[in-house]
Amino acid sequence: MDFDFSDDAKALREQARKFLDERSGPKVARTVMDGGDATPLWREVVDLGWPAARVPEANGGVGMSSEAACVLAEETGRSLAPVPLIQSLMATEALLLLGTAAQQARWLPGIADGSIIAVTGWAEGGAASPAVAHARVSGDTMRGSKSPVADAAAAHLAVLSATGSNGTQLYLVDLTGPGVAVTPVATLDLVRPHSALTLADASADPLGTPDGYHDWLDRAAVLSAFEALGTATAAMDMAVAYAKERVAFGQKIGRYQGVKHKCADMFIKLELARGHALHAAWAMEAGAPELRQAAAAARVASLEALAFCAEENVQIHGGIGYTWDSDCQFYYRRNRALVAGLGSRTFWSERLVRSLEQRNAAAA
């Protein structure tokens, strides 16, 4: 069983961190922080295809396997790319998981070619868990609000969840149409702007059941892994370049036996995190049994990364690290923009413990 990614993913990565090498990083990320504009950078990404990706050639895409997804997923984690790149990768899965024929026929090609900007939410203001929805959907209208939801501002189009007849379940939301209001919220990211969706008896086309909502849950928390792993990682690097260079009492610091074990362990939480997540990817492209189990343990595994990275390249940095010039703040406020994103770690932790309790009852 190989869970390495196969050599276009490989490819796909080279290309993919050249560019964004080069076009991104903390730099860029000042900029749009200070009120610099992102969009000629978005549609240099759209001009390589990388919104079409998982899109199949039928409806225009490049019909790539869900590798290609976490690819760039991890390395847009690791540049702070300000685009709403991994936003329509995931609405592009649940298109494709979920989706009808006229569905997708109706949406995809738009994903593709970037004149469609697509958004997922659950978020309602604080609440930790996604299978919990209190906007609801009466007949083919949808009232509530979801808060916050990133790159809603840019963004045509809406998968979210709702509560309706049949449970919980995800629904597409026109944003361009009547009934629904989108206004700026304020977070700790910076750089990826969030908004607040207001509908009121807005339309709502549903998309698949409640059973696939979770299954949607599944490959949204792998592609989320992958990008809690490239930030995690340019975090990591951060600190140990530092480490590299910054003399205090006559030596650089990276000698000091506190400063090596500091980057030994963000190498270490970080492998571990990686290992959990090529497991899932590899579940995800074969569609296995195991998927449940292994995307909830590289969530977990993956916020546990970052969020030690992002901290300890504040304290390896010393009082400079915690200062606005600083540019640890960027992996800092993105751990905690990650965290609030798909539900918290205590939800996921829970999720990863009831699929192997069913997993041993199955063997038993």
Second form
Amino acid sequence: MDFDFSDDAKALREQARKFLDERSGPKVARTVMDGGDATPLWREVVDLGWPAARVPEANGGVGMSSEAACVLAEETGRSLAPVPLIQSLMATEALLLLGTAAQQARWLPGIADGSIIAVTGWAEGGAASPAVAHARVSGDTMRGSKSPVADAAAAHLAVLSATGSNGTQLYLVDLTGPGVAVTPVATLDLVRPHSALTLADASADPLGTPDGYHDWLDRAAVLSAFEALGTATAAMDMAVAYAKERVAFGQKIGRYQGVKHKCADMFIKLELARGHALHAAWAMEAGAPELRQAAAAARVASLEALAFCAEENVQIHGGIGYTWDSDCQFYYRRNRALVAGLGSRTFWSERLVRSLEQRNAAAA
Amino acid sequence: MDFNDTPEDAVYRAKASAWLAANAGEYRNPPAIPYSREEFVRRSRAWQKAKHAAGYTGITWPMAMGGQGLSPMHSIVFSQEQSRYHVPTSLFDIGLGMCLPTVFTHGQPDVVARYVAPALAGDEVWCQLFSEPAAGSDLAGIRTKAVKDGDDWVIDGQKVWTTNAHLSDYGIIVTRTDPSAPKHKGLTMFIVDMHGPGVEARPLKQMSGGSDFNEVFFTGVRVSDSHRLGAVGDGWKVALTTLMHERLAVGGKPSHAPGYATLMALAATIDTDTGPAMAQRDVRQRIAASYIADEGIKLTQMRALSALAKGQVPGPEQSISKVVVAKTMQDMAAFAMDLNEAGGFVTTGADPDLARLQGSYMASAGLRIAGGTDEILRNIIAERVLGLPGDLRPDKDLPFNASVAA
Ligand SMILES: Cc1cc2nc3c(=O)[nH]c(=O)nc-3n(C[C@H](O)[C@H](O)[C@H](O)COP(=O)(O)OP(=O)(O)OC[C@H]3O[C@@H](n4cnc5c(N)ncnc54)[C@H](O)[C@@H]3O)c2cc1C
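Requested next: the structure of the form predicted together with the partner chain (the form predicted alone having been shown above).
All chains and molecules follow, beginning with the one already shown.
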């Protein structure tokens, strides 16, 4: 047993951390919130080959294992990097898992070289979970709307859930084609852009099967868990640093157990989530049957850690933490983006328990 | 014990309810679009004036102060009836809830006569100038200094997080008048004119995007000794009067913050992939938890007020209010957004209940800090109610200037 990433993945993580520490972080998030343009950063990320990490060499990529996607998601989350990398990695997983050779050849080279930005989307504005899609495909066109979809404004390709003759599954939609309207929507996250997609008989190419959609959801959940871990860790680090520096009643506030135990609880929740996330990363790469439950556990535990770290980071900062100028708001708001990104803890808890029931039934 | 109105309360309730129906009709529903700052101030003043003319201000204040001289029960009854309407009251909460009671408890008679009536009538707005960049929880660590100069005091320093300072006419300020005394001993409080020379309030933007609080700079601001509250060096004691009133004034749920009823209304419209939201046990349990917290705090406050009516002083028990209310708001809002799945995150076109919950998720983060953080309130409960030993305070008995230099 080896409960850690491969050396390749670790090397990529070091590279990503070094680059993103320098080029991203809350300061850059703030410039984007204030209307700044992050496309130069995205171009550099493309040049570093990150969107190509998972793309097979035959399709112009680097052909790394899924661990590469996990470490990139974590570092993107940690640095709040305002680039469509995680969306691109999730779309790539969908193509790798479910795409025909022709579909892969059509889209992966462009994703790898940055000429194509790909996003994924399941939400339809209302209260439904990822298991449900009201968008409909008949023949080879899609009707309906998808909102919010992260990073869609600059994207060329969307991997969307919709219900067709076989049930609810994924489809590839060329966002530059006819019948597609992309309009910005405002959300609680003021850094990551989101859009509503309106599909009026947009051409839709089926990607895999309804079962395949759920297999992809597992993989997307693993990546989102690593993103949440990264973001939560950054919030915890910020809180701990402040607790070591701020003085009240003649002492560092970190000396008070009300503060100290809160920091310890952040760490406890993060370590629980990290264990589940690593388990899920292994299951994803190994194609292990535990993936369904491991991915759901990673998703639930990481959202739990993120909500706690983001909320209590504000609290530990006191008045200054509640200001616009404090970086606390980025984690507080991103926490809601990550819930919305792939479905709530309730949905994933239900999915976890259902997969445990199925496992038990199979064993009986 | 009797949870029903006494005949006297019932008469008062009927009268208040009829007056509100006749005068607050336009506030039956929340405003379709939030008021601009000017509109908010205009409406707040107009509402305060209308109540004042009808005898619904300073309900528990002595008649000599322009109050109604009625019991706390009357005040509760009126608040309950008023809370059925979306009337703008928050502009006066701090002044009438905390500052003016401090003024008439500790102010010199002609100063009291000058300031209490216009505040009650909605003519003058007040703010609380306590916190500083280096002193929030540790209020006695403030550095803004006041130096005696003839019949005046000269104030220099900076306050921060001052709610409504930019809209205020007057403030109550804690200053350090003797830096060589231990931190709690060298403080003195004053009334300060927010429009006076040397006072500058700069609004600060909150995490929520609004700008209700300010940083306030004092440069050579002159205050007459007649505007001192309490004795020189007694500022800590005077500040505690303000803080005791703060627990009553801002301890409860902000009026019209979403509560269990909002969650129920929202859940009734949602179909989850495992059936209607209202049929889910976790949803029903969360509604129950919100009810228990919100109503439990109301009941706790009524217990305190009925003790007050019997002449007892509200104790530190009131500290439980805000600890419960603020965190319940945050958790409930997060749950309600979760229930809306991705829709809970989109602010464009959010329905009014959802928009209020999104706002509440942001505001609750501030409420957990304002007026005593969750942690400080827990310390108060543990130490002053339960008698547990306090934290070690290495700087408590040192001369302030020695501990700051250290
Ligand atoms: C929305 C809002 C409105 C406000 N309005 C006003 C106003 O009108 N007038 C005014 O004077 N002030 C106002 N304040 C300021 C408020 O009173 C202070 O922010 C608050 O008391 C905390 O002080 P601080 O910000 O300096 O945080 P700090 O005191 O530095 O606290 C930082 C963290 O350390 C923790 N901590 C500190 N000491 C201890 C301890 N002994 N044990 C355990 N934990 C501890 C705190 O709980 C907090 O989590 C407002 C604040 C907010 C957020």
